[in-house]
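Just the one chain here, the form predicted alone, laid out as structure tokens.
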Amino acid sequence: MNIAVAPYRKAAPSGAADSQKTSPTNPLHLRLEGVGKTYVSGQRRVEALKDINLDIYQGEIFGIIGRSGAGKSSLIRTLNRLEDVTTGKVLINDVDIQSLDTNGLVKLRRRIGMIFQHFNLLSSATVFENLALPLKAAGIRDKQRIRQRAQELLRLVGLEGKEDVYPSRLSGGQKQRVGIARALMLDPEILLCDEATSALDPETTQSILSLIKEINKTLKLTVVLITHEMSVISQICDRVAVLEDGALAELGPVWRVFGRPEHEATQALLAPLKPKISDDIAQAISATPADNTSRAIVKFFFDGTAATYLPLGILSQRLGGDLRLLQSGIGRLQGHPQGELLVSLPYQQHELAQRLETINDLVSTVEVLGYAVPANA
């Protein structure tokens, strides 16, 4: 079915385009300056990262997202020097971590906890023995101190009393909670999350994200989270960087990136989250009005820049009063209403465009999808 689309698109409100440049008020914690990473195998060279510049602030949850092969894992591994950069610098608290000697690198890694997609627990060790590993590796042999720390963290992650259980007796979500507790054993200041929820079912994913958010709030950790799921970013992150083919495609507060994605990669990642027009409405739409009783089918898009609420009464009044809601997909992200409304309006050939012009301060985008007879609209 071919549907005529006549979009009206207003300019971004003053200052909205610069929102991605706004820095949080907390101190700078991590900085990447021109970071590049090239892998060489024989005659083959692969640029995994290309001139990445990022600032990450103390106490924020910073998301890194991209499609498969975008460079996410390479990037997060440069933050604790599991990967050395080929070009550029990674600075933590203004210290170039590439300049650290072996002793300095060991101390750095004790300040950075990491949780993994597949948990990385020793199956032959109990929960307590898995948690004890980081402290023993750090030279701590006081069993009472180790057990006390393990018990504190098991309470924090909701696994109190599971010290002597083996991983095979735990669910996926419980294993990840053990992984989180283990990452916190040395009281780090940074927590790296490498696809921490990708192996979990949706319900368990929600609980793990809530736990990470609570840990961030309670322990004041800086959290860097990589994922390929935009829904994870929307639920937990303050800001997000989008990677594409090793380069930084987009950067900004989550609400801004979701509401007005500028790069094709971001738009593709967000596509599964966009509401689809229901089949019965789509089938009823025609490209031209049947007669003067036809109603225009119009989609209003809100990107979060126009207002902190949706003024439905004013919207209806300006459009002539006879506004019918057909479908709605509005949510709130970081205090900004975002999403789409699908409505029908009386069709008046000479007045429709003029009426739509009157609401350009209330909505971000207007699209006339077509027309339908009143029985269907």
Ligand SMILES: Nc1ncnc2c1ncn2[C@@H]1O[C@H](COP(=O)(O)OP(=O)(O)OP(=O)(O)O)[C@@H](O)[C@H]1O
Contents of the next structure:
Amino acid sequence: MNIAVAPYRKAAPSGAADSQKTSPTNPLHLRLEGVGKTYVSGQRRVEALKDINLDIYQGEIFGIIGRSGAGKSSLIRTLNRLEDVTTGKVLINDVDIQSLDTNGLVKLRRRIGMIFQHFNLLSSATVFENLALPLKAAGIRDKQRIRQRAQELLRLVGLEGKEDVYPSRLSGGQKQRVGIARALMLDPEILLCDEATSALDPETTQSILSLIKEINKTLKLTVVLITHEMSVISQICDRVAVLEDGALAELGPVWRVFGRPEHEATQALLAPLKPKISDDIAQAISATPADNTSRAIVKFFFDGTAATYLPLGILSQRLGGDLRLLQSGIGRLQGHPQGELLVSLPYQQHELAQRLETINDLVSTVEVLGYAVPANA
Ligand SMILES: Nc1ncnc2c1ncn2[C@@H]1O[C@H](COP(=O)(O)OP(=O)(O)OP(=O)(O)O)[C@@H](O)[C@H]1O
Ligand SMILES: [Mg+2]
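With the form predicted alone in hand, show me what the form predicted together with the ligand looks like.
Now the complete complex, all chains and molecules, led by this one.
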């Protein structure tokens, strides 16, 4: 083989088989069967969801991502019938929620809490009154019981003693904590979060995510979470679905989808997370080798599907020993190491491609970015 000039790009086979291995073993909780949603207003028809088939299991934190307008909110709103589906079915614990009468629908909504980007608190009501609303709406009049439940939940969300404060006196993070407490007042089994941290600063986002994770664990809630912040998905979700133009583009465990995004929409959403090659290295790279002393600049991507760890010694040995590390960034996602290594190695007209073939079992993708003179790489 003689492929010693850039571009050389080689990817190991897809990790689809691995997503099977990591499928949740918990009982099925929510199932979407061929769900479609078309909004009609006057002459305008918008097909917001197209034939979505999706299973969500008990106790998982399931993320939904996609570009603006992809249908994320429409999808999450079909789960508690804030939107009715146009075609297909939503099943919760095997019950088709479209078949519920008014009474059944009220009961269903009690089993599903929801939190929103802008918290949706009543500004004219105190924290306690906001928390009491869902119980009152459910016909619970026992004041003692309502107060006790509110106190319990304020303690859980870290807002003990804030009962009589008005929302305007609270920070964004505190408002969202009230939103979470309110969503939990009726002891739901499912929590829906539509951009719940999008209005918060990074530190507050962290604390709200920790809280959601804690609630998921201690209360054994199934959480469905929409976000445009990819870091949120990588931190707390078990699996993620990618919506594109109303259709399901990709679905799998977060480490697989983030480690090896297969759909163009996913790749675009994740692009900002990819490490940038620093300017000095980028400028030193040329498309062709200057002479026989040139070094090839090679990028390895490592996503934990090829091997469970990266044996650097073996990697270096197989590539001839003279390896220089230019840049790297490897982290772990759900126990799978992943990231990139940028190295240089001697350019040899007839050997580079063969050498790179020898490390296919160690890395996920190999890309020759170009060549540089030894002084620069
Ligand atoms: N009530 C509605 N009436 C008509 N069209 C709607 C309605 N709600 C949403 N749409 C349209 O459906 C499509 C999907 O919207 P949706 O709000 O579900 O997207 P999204 O992925 O949540 O977007 P964003 O990230 O901006 O929140 C969009 O084209 C939107 O304009
Ligand atoms: Mg939305």
